[in-house]
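In structure tokens, one chain follows: the form predicted alone.
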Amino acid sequence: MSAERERWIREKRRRAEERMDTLFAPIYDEHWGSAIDPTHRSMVVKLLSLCPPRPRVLDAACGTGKYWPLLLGSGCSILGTDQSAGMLTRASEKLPDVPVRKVGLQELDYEGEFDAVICVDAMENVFPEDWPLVLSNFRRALVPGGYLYLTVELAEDEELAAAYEAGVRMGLPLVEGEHPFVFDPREEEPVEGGYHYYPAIPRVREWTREAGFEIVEEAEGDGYHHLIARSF
């Protein structure tokens, strides 16, 4: 990785945490934190059907705890982790008995503690260089034979190509599949703002298997590709 890209990634992570704390945490539940989309719900239910009774679940990048009522209602014990202190504060205000820890996906350091890991609507914030690391962190956190459920956000090829071309014109150290822009109709050029990465699904499958998982269930719906995998 070039020094320029390394600095850019570090700054993107810093700015993402800042936006989550100050912009999204106060309004997340109002706009996105209530109803669980149908495919998401069915995949969580499927995951729990594969786990032993009363499983211990790591909700990685848990946000404001959107999935906690569903998990708790199924008899799970939960640990919620997130890079954003603001999101964790909102989660704890709603369900103070669920333990939380401020830690990024790249820094997860658990070993053999969980029957299942869920990472929902979050992997789009992970840079391609970090995907193998994050998946290995999930694998290490699980007991042997434990299960992972993650989602991969989908985007149109044309939109991604336009974002990449705009980034190249601006001199950004992008790789294909990255979308670092907010498109403002008042501006002639895209405005660099957030960050999403949309890997090809075959590459996601390869990374998942290389990290020590066997994929047992896949689905598409609600704007995401969904994947359940068993550790080996």
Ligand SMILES: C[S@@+](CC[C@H](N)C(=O)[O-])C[C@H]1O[C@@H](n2cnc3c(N)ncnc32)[C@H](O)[C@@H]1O
Given for the second form:
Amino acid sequence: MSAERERWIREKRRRAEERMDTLFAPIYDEHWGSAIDPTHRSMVVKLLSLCPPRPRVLDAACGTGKYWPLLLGSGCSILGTDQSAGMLTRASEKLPDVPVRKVGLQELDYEGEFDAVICVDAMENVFPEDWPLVLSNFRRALVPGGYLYLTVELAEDEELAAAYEAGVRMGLPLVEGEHPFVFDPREEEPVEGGYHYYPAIPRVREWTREAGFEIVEEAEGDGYHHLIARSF
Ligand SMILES: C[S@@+](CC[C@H](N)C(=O)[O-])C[C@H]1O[C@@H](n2cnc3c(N)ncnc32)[C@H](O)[C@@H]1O
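Structure of the form predicted together with this ligand (previous: the form predicted alone):
In what comes next, the whole complex appears, and the chain from above leads the way.
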């Protein structure tokens, strides 16, 4: 990786955490925190049906703990992790008995502690270089034969191509599939702000298998590709 891209990635990640703490944590629940989309719900239910009774679940990038009532209602014990202290504070205000830890997906260091890992609506924040690391962190956190549920946000090819072209024009060290812009109709050029990466689904399958998983269930719905995989 070039030094320029490394610096750019580091700065993007720092700003993502800051934006989550200051802009999104105070309003997340109001906009996105309550209703679980039907495909997401059915995948969580499927995941739980594969786990032993009273499973230990790592909710990685848990945000404000949107899935905790569903998980607790199914007898799970939960650890919630996120890189945003602001989001974790919101989660703990609602369900103070659920333990949380401020730690990034890239820094997760658990070994064989969980029957399931869920990572919902968060992998779009992970840079392509970090996908193998994050998946291997999930794999290591699981008991052998444990299950992972993750979502991959979907985007229109045309929009991604436009974002890539605009980024290259602006001299950003972009990789195809990355979208670092806010399209503001008042501006002639797109404005850099935020970050999402939309990998091709075959690439996601390949990374998942390479990290030591067998994919057992896939679905598409509510703007995401959904995947459940079993560790081996
Ligand atoms: C859209 S929210 C989703 C939260 C929750 N999983 C849900 O479904 O409501 C994305 C979350 O991912 C977290 N996040 C983004 N990048 C992360 C990273 N590299 N490590 C840990 N958390 C991250 C954000 O702080 C945010 O809380």
